[in-house]
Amino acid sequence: MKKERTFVMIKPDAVQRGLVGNIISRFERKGIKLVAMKLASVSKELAEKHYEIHKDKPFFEPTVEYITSSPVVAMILEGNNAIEMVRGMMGATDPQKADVGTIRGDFGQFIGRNIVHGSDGPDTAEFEMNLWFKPEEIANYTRIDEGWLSE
């Protein structure tokens, strides 16, 4: 297993619905370490940079409008195979197709309000972490339970 970092954004719908603590708690209980976090009002410029890969798709503008409509919680999480593990915990992008027990399956109803975003691979994670956080905003520490999480 390789230790890696990934970017996660708790989206405006989850912030407005008071789900932030529950979502973070799920990651922490799984043994994934929180190394950076901030509540942010997202500028149009930042939202457009974040979603620039989708610039030519019909959902680009509505997504930018949605992400800038209310604060989000931006985080960097760290753990063994963190990208894959976090994506599995989030569930399918469309909450109607997400399994019960996943974040989207438990809290989401529609793809346009799907609660949370997580990087889909190492390159995306690196891009998103650098876009949202400065190096000095990322904590390097050892959690007391890390030795008990893997062989």
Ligand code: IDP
Contents of the next structure:
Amino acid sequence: MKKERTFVMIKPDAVQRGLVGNIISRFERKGIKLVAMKLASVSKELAEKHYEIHKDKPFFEPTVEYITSSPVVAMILEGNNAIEMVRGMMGATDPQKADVGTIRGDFGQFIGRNIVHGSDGPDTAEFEMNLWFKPEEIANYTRIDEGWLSE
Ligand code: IDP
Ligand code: MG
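For the form predicted together with this ligand instead of the form predicted on its own, what are the coordinates?
Expanding to the full complex; the earlier chain stays at the top.
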């Protein structure tokens, strides 16, 4: 299976509601490796770049407002097939449609307050990791359980 890195952001509502630990814990327990992380207040400029593929959509402005309203936790996660695996753990974009057991399904109610972001493919992951992190902010290390997380 392909080892991948993906960009994940815990959105302002989840930080405000004290869900940071629970969300990170889910990724840790799955065996996904945390390689970069920071709490950040997001500028309008960064938010607009992050969501630039949606700039013509009606939800663009409100989403930029949402993401800049209070701090977020930005992360790079690494694991086997990590991009798809993380998206699966997050659940559908609309928390009302997300399966129970997923992050959005367990914690969210509204599409405009949907708890978490994860890159949707290899190109987006690359773009978002470069947008949010400098190379020196990324830690390269081996986790002690990696031998048990491969076959
Ligand atoms: P994703 O986050 O599951 O990849 P996208 O379609 O890429 O979903 O949308 C990006 C973000 O824009 C969503 O996570 C959500 O915060 C916001 N968004 C998407 N669609 C709507 C909508 O219909 N109303 C309000 N916000 C939306
Ligand atoms: Mg998306």
